[in-house]
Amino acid sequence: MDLELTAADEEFRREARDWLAAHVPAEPLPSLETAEGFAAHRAWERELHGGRWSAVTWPEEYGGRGASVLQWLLFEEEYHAARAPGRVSQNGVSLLAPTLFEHGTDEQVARVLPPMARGETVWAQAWSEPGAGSDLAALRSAAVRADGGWLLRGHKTWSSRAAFADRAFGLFRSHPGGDRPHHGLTYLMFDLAAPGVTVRPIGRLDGKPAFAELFLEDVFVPDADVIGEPGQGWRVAMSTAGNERGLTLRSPGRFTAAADRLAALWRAGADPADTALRDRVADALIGARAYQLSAYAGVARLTEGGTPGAAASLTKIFWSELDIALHETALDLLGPHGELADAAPEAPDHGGWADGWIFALAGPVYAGTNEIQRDIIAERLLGLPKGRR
């Protein structure tokens, strides 16, 4: 792995901080989780269209900037360290794109991808079902024939971003009677304003509707929002899961930041003699520089055309864990006031570490429980047999 950057590479991070120094809001934004916050984060996804980061790995036709995968993990870090806005796209952006570069049609790249990049089309990922969640292939909400599309019917739970986005992604039993629970899935866009669809948010800690239900009662999707073949979403949805567990959800970027801004806490007030405290914030800085390094060995690996495979698994419970050590610490560090939420003036950090430990708690949960990446790591990596299910 050469840890050395090219000047294009240089060029690109300085032209990131510059445009970010003048762009990035003086003050944070409400909570992309409330219908005020979401709206001024979607209005953040334009700014970024405009400055062309928005989506900085695609072609040039779809809004991006043609850039490497490194030129990206350079972007990502400048963003976190510029405190920039979190990306209320990022379902859009980080999942469905790949997933559509990869398994989707012509059109429906030339469409679906522009929509995107401005920030006017936002995507939940509805997956999740009651009875459905780590354990995916036993979803029941299916897809029903019709007359140039199909049916949609049934419930998906914990859809992240559905209270307040346009449209969604998911996988629906179409073909009924498989020999295996994975087969005969099919992999489908739909409008969250379509009539039969309703949306009833779910609260978070914090009250703050971050995910939805979705009931769904005969609505109708053509053909043209199909992904993939008809039956086979499952080879379509691993393909959406590895982008979920390895790279693109969580950049090294976001974890450097935090981890420079704990140890910036632990500078400005912490009791010296605390060593306890003290070494913890010493192994968050070390897991965060471990898995920035990590990273760039991925993104080596992916340009000598390697894939992420089953390793996504190993990335996904290290993100997962050191993100709720690091706030945790940071928590520990702020005392009773890290408790407050970003309404109360006396918040430190507008509320941020607050709302950063409530969102970590359910990384462990999301993209497949750790548990369920301990299974893969252990059968498909270690070579390992199978537990009881």
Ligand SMILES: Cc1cc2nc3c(=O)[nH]c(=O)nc-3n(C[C@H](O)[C@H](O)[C@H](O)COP(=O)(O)OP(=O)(O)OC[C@H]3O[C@@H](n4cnc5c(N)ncnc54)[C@H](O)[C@@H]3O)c2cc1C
Contents of the next structure:
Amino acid sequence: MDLELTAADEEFRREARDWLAAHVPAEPLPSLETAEGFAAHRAWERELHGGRWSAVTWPEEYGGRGASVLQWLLFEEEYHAARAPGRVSQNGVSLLAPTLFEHGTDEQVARVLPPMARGETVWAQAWSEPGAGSDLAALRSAAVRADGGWLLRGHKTWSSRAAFADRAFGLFRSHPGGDRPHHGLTYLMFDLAAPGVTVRPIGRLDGKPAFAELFLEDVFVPDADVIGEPGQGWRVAMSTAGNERGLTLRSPGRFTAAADRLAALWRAGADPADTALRDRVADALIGARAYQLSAYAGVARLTEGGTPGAAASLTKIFWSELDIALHETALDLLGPHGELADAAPEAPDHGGWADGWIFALAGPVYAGTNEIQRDIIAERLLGLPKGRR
Ligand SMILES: Cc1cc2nc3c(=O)[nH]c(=O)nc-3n(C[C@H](O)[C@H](O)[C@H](O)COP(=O)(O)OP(=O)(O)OC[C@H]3O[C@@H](n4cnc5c(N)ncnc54)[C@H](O)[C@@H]3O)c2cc1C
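Given the form predicted alone, state the structure of the form predicted in complex with the ligand.
Below is the entire complex, every chain and molecule, led by the chain shown above.
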């Protein structure tokens, strides 16, 4: 693998850095998990789109700039180093868009992507159900055939940002009675404001209300909003999941920027005699750098025609465990003040380390728990016998 960047890549990086330096808000936006913060982040998406930075790898006709995946990595490094706001449009840009490019129709791509790039349509992921999390194929929410479309019935839960989002994508049982649970599912898009949808926010550990469960009572979805073939939803979902666990959800730029800030914290105020803490800072730096290098290797494989596939499970365990260790080290370094949250006037770094730690705790759970990722690695990468379910 050649790690030298071309002149065009260097120019791309410089352009991103200059644009971000001129546009990133001086003060952090309010949390996107609140109504006020959600609106502020939506406005930020519009601004990003104005600079054609909201979906850099998409073709220009949909609002992107046709950048390579490698350039996307460079953009992300600059984005996080500039401390730019979290992306409220992440479910759409990182999960639904790649799924549509792979399985959607030309009409769906042309209709769905431009408003997504402009931040006008923010998407929620409606996969999990009360009885179907790790065992996603156990899902019971149904899509029942109707004239010109489908009627959705059921109960989805743990839907990030759904309290304020506009639309959702999810899996539904459309052809019951098959011999395997992951057969007979259909992948659909629907409006969260449609008749029959009730969105009930779920309070989070930090009290912020954007998480939600969804109750669906005969929600009509036209055929035009089915992604892929009816009954073949599992195949479509697996392409979304590969993206979610792999590169796009947690780009290495986020971890290299956080590890650099951790090292700066250490230099600014740590006790040099505390070699145990120093070693943890060094481990975080090395882990972030290792993840960055493995991402570059992953991009080289993708460029040569590979797919994220089961190897994405390795990545998922790595970034989620790194994130917790990195934030715990920062909180130990900061002492009691580090635990103050964003509203507290004396919170170091606007409470970013405490907020980041709380969010990091969820990393081994969302996007498929790490126990499940370990099963996938054992069975599909190492070829070990299937575990007992
Ligand atoms: C912050 C956050 C955001 C989320 N956002 C979304 C979202 O936007 N959309 C969405 O659809 N979902 C979302 N989820 C839900 C998430 O995908 C599920 O929580 C996850 O898949 C686990 O499912 P569960 O919670 O039902 O736990 P369960 O599946 O009940 O698992 C409970 C425990 O048992 C273990 N376990 C279960 N089966 C096995 C097995 N076969 N072998 C070994 N261990 C096993 C699990 O690993 C886990 O530790 C989110 C979750 C979190 C925490």
